[in-house]
Amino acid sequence: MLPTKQMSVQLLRQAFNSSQPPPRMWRSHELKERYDVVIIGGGAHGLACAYYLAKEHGITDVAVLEKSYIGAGGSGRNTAIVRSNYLTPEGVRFYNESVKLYEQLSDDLNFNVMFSQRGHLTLAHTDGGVNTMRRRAEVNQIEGVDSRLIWPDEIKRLCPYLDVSDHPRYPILAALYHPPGGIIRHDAVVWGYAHQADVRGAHIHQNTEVTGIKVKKGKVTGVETTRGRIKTGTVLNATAGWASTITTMVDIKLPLTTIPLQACVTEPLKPFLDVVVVSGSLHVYISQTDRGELVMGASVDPFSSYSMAGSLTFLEGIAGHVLELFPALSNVRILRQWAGICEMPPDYSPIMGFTPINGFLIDVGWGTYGFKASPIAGKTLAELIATDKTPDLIAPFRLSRFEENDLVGEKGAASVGH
């Protein structure tokens, strides 16, 4: 790990060398027969879950399987916010876990993950709202997270553009003000740990579609790929939106819902907007950039489907209420919209760790909120694969819940595309 400056003097020594190249962020492999551990998806979770085997537990006979290129899932389909002020105490443990390795990663990945703690407001439209906002910050407090419910004067001096006079059709009541929230460069945490992964000895294979996985008397014995056959006794299901479709591969139906998820981006303006901004009464977020373009969100589709085609009803939709916050916005212009594939499980919590066949790990159901995760469900996945054992911090996400009636139910907190 180096430090933050003798990081850039490394950096400006290979922007100026140009007689030589800079090496690979990662390596192609051909595929072997058999590996220690196969990962299916090559998105931030599964290359921080190889990460984390290789760094603290010495675990490298790992192969990431990505049936496109690294990142195509939702790790480059996201927007990329972080925070932990949840609503339930397990979720905001977890996360407030997953922030402080967001806040070292630079130097831990030797790469800059562009990660900028500019804070994270949620405003509350009604005295309904206020209170949730309120029991928000008061469970974040308990569990020594910086969040605090503000009002109109200092959400003004936060952020100045937005219209917190009586106007609105939402006024503006109050605000839950987290400041260790911002945004991160998603493609560098994906580049950061694929790097890291490979430079520690795993395999990141892309273009590698699992077609099936091979199951002996209840426990995993390979995986079938449309690159051959690989031998192993252990498979972590990392695939986001697809993770229903690779669990019945071994029989296993999910809780899940698979829905679409859509966002947009602006043409780049004068920075003016220092905070992520949420409202859940009228389901859009918004953030700037470095670049200078605001990226807005909203909630899920009402429907589901694979599509991750977008939609007028959705522009006009964002539209309408970022105007309804940000009046001055009127003739900013959309640049591009997109979509990516969310799996939201009942209880709008994670489902991680064991399942009835032995060998066979899960780490899906995560729906919109998977990316500020990243860091923290790979680190205690690999404890899990090399202990045996679940980690304290997330046998709240087990997948046994379900029938255990033991649900964490983070639906105000999570009820929004972020």
Partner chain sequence: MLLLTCPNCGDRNVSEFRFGGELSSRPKDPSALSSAEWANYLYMRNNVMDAQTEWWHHNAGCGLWFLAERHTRTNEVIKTYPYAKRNA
Second form
Amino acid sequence: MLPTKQMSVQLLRQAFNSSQPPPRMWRSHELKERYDVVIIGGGAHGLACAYYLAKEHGITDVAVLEKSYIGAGGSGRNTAIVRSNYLTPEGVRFYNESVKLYEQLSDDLNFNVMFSQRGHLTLAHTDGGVNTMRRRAEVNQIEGVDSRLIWPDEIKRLCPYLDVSDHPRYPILAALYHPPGGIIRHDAVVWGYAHQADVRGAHIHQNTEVTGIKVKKGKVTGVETTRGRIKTGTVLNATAGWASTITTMVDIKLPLTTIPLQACVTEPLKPFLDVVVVSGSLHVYISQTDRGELVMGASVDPFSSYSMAGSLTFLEGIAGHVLELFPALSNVRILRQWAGICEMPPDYSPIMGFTPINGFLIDVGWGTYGFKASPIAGKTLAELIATDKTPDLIAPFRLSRFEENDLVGEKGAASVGH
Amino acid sequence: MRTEQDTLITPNRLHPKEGEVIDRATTIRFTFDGVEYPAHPGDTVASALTAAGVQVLSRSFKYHRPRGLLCCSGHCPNCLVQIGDEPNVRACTRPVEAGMEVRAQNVWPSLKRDLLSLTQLGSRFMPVGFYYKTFIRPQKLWPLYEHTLRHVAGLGEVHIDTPLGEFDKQYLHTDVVIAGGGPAGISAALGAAEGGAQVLLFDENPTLGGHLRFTVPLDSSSTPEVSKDLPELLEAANQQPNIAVFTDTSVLGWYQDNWLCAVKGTRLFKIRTKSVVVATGAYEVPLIFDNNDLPGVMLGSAVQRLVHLFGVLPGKQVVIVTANEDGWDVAADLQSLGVNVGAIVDEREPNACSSPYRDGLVNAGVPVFYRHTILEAIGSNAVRGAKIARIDERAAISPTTTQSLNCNLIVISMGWTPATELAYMTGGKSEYNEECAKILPVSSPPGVYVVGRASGTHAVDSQIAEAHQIGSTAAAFAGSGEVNKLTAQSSGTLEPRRTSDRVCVPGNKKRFVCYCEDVTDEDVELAIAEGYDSIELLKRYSTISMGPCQGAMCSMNTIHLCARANDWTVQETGTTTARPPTTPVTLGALAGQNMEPVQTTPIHQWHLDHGAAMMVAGLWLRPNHYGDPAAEAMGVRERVGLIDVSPLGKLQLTGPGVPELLERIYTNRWENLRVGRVRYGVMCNDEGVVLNDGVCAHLNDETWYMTTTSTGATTIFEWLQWWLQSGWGEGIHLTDLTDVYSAFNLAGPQSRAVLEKLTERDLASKAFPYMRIRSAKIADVPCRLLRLGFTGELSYEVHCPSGYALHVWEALMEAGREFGIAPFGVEAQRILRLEKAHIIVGQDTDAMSDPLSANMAWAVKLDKPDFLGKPSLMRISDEGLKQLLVGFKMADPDVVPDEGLQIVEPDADGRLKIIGWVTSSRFSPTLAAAIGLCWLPPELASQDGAPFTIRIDGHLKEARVQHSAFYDPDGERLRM
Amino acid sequence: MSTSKTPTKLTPLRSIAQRLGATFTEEQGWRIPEVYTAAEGEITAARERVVLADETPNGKLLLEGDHADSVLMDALDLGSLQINEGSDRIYRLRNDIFFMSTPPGREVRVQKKLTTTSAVSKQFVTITDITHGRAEIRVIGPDSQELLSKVCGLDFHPSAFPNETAKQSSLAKTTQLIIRRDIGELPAFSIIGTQSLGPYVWDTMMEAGREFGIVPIGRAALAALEEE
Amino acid sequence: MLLLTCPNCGDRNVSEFRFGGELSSRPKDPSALSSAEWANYLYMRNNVMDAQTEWWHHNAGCGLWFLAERHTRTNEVIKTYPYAKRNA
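In place of the form predicted on its own, output the structure of the form predicted in complex with the partner chain.
To see the whole picture, the full complex is given below, headed by that same chain.
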């Protein structure tokens, strides 16, 4: 069935005869005996991969297995920042492709993902911080990404509520200004990809948890789930925070430690914050949604855990740091806090592609920077599955790099990027 | 007393009543949207406005429909106002203050005539999730549309010049916390206190009593008056010394191991308790029908709050819509106040109603309509009538029986849903109870209990009895820690005050499920039909319960609608996750008093008094320069300078095991370091990454004195403690002396001449060679002297006990006056060390750099048996370096590349390829040249003088590799 | 070491005391505030509310070693102490770590005695004089527990923090050693941490104590309180 | 906030401690290891969603490094003990 006509046309039809049921965004199917490809994890990465497998490689006999509802993991818990102003050339090139895909994603998916390229500021509070921002600005410019170092007067113009006066502890010396960076409606990315993958024949199975992976003579033969067994020769692990719990099913250890990342949201306010603001040393980032809420997050928790309960320590810390940057917000109220989990690799760079087990592929190591890579990760892994070759763009992120002592330098700047 | 003038200004104010919380003797004034209104101390903004007849308080988020009081208990969004520079204030709980400036939010041009409500005309094209289906193409137009969307959305305003308020925090420790001070809460507190426990009792209202403050006791005689239970409970609580009461205090959240957070105005409490009793009561559930959001449609408890607490009657002609005895309570209550109860509309069969007030009301001529419900609230800006009709068991409306009743107040009393966010945060489980149509808590982790309406118990006497026993159970658990048998939730005394599960009455206008986000029942159906069927997907797509009320008013109804549309049971439908905070809390309260630790050296004041520009280095504040860093650097080269290096990490290692430890943690060799000698060393982790560098001196036979970088001091101290406590600590003690000694580096050709004036110690190189340590009295103070060479000049680093710091510093400055001594800061030090090509760990190296690549191969002895990082460094040296840190000099001395710039090489088709980057660079006043350190490919870095290009502002500037130090390459000046 | 010409030692809180208008005196070579406003007012504040005093001059010794307890037994016939328990101003912080507080100036002699004892008994114990490395702020008065509960998460209720107890914990986001050593009936706590954080901790405590009417007190008032 | 029992000081808020990562002891003779084995020690982690033995440091307290057994999904701390008692 061709992708539905203009979504806005469907909106009009809906307006005039609401009796007729609207088309379902994704259908529920019986679990087939066999699929060509099984993708574990119904988040933005898994669904994007299913979409690109169908759209660009005609592979449609695909099952996306999600243990809860689609987008229940990291995809529904992140603070929806999209940017490409990374440190290493490999990182910048990779994320720049992702931003380009995001720029036409609404059109591709026929679903407005509300990508708001409003500009992204990373503040520097020390000389060392300024040098790191300059390093990123220069690498970005050389790699064709719009980023530059700006000084307090321009920072104040872009973000009037920011306190650029001389703080004793956290003076704002400069900022890395990245105009293409911004925020997006993260759930809409999940729903858009799910819709277009479903329309092209992929089966999305919610409330279906993988409990085992069958391997014979070093090759994947099938998976066991809470709704029955599936035969397949290709399994992609796209479970991010839970990546290690899946990979142990094929007796492989990964260089990952799962740590909670918390965030919170305030009551809706009239618009006053037009850019995304991130502070390296204060480990805080903040943006204002189109509905007027401030969405705020910080660095990962101080200790590893799979618990998504959240802590008071996080709320206290982020409130103090946000008021350090925006003293006018002391009367703004927090409405809700939540947490996701991030699997942190040693070099803050993803781990994608082949593993020693034939047919078992991984799309993991996404730390605190996974959502912004969803389109390009899905696209490159779809190409890898279709061609059985690693695309150049993601060659630096192979699992074997740790054994080959060829880590990616993204951790070099050591400041936690968001 | 009510004066004539009063009745004009406040038509809805009743005569004084027993139990009201206002002080009628005093009248204060405040403004709402510029109009002045009277109020009494104790009034809330909402009660004062209602007294004056104001009904419309705000406009709804999406359609900008007029909104008035609904819950009057701070849970719904309808009374959100701006007060001064505080946005999103709940008018119904915020006490009035004289001179308050209250303004409506998100209205244009005004609350009365809000043109933004014209969006309703297009509501047909704005169903749930419409923004996902619009403005997809052309992409260019999206920012314009988004701009308008943003300016229509949002509620309160943040003023740019809002002052940072005064906030603080307090930790509390207790045996039992009671969250909620209603009858169940007070009773549980009494039970726990009588069990010998220390009890903290929290209640969000100004006074204890919960719903007893404004409701009619169920089983009393026909003339309702405020319950007699309350005074007894309050009296008992007052007598009990173990109970500390906190009113106006909301318990915001439960966190692991019974860690609670509560807020009272500008103070945040952080409470560690052994057990917690949740007595947070229940929310009254709204009914969904046409125009159910019209001002004048109010919940029964809201009307009773206004009447009994503030003596305000929101409407003279009332229609009561109910499904249980609550409606009849309110009717009797209003009837006794002389209000004209126009009708009681009860959806049940006549025999299902067991209200004790039924006969009284019927005899008083109040019309009763059984098996009826409300179809529509009639009116545009406020209620002027109610359309009702008969319904059959399948909730089908029989159109012929519709009739309209005149009224200006519609009371909704369809039942309650437990307020259990706090209970479920603890991991407590819930189950849907068919009998009372409520989702009730059925299990809680040890030390967590739920009582009263929150657990589903409705009758006051059952609440009191149960809660008292659970209170003593909680105390027992707090005392002994073992789980008492009675942890099962409320037993048989559960009196099934049933909540209606007919949540929605069909109609043809707009029926609101979620007041905050303007979500209608049609939106819910459409969303579920489109595939957003699970309760979590439905919430995220429709944004139901994501507004200011966080589900208090809409969760229960949404679950019923979702179950019905999916044909699931309520239990299968489930609930969304309960998350702190239970009520919104300000950033200021969460931040509390500003506590950002700052470390200063003992002579910090001297620096400020002498014009130092300070900089932040980790937690330290240090002098960056005293006005002219270049001159300061030249001063050290030509004469003598003094720098405060007190933040340097200083560790003492004692014991026979130290030599072997040094062998293991440093990359170079240590065992032949004789007493009095000092050696530079580099520390790596097992990945071979440079962690820290510094010197270590052999002070006397079993004492070593190690320095680390200032920002690395704490981490290295903890890192060393780990190695010592996990197997390598035999015969070693480690003590942090960082702050015991202040350290001043006296550097320059005249440094010896200066120091000789202050000590008898022979400072000549023969007696005190380079890289040696000596004890010496400097200006009568016992110090440690080290001859080091970070700046490249003859220099003596004076480590003196911190109490003598100012004395020694001033003595050195005084002794140096004749030699033209001047203080120098970090900036000058950076120039001096760069002229010597000395690296700074953390600036020239980063979290991936190894010592071999950082050109410190001379400090790495791979023939040592083992040391931290050796296997990785062996591998790196076998496989060859990927990049090398090396010195460079700019071809053009006037071009000083900023640190962080990239080193590039155009490839075949002119694209720039990054081959390295600049870590350090300065203009050297001594050499009149632009010098620096950078990372380069080894093949380029290994050719002394090789040219390469740095990209500066888009242009490629030439630089040349320089292997030798830029200044005194052979280090003669150090050894003078 | 000749003390005649030895210069005066300054505490890290000196600039603050100057700013608050203290007059100074000298005690055992340390320059410390004698009085800020008037001794009587400062004594009353201590008795009725809460006050801060700069007691940095108190001697501070750190004993490390698995046999530290036996050295203390031999040298000062100290009985065995539980963790966090103290007697005669000697506190056990860990099996292998003791903290000793001495009146100003007395630390040198005590250290010498301990060093010789451990040398004689050939037990590997390290005794370090860390007096110059620590700021010591004394919090005295009936409101001291409530003030401390605004900056530190420990339970200061007498049942949890009895007299002559020493606990290390985070206070105002810094690591501090907190020792309860009452003055007669008056609860009193010593806050001992690295001297570079002294000014920050003092300022934070003064700010947190404003609601109690906190004031600084000098040597005169403190001596009077301790004599009663 | 998690309450962690320091073997020396007793129950304290987790904010007084620093997490040291899952327990993995340094190989006795590193030079005998292949690159893969050495990389395995350096980088690979079990990262279980189950009971895990891990290091903690009471850095704002007594400076003790000790071991804890904690369930990483619920954060329930099963027990804490000094390193010396690891195979007790």
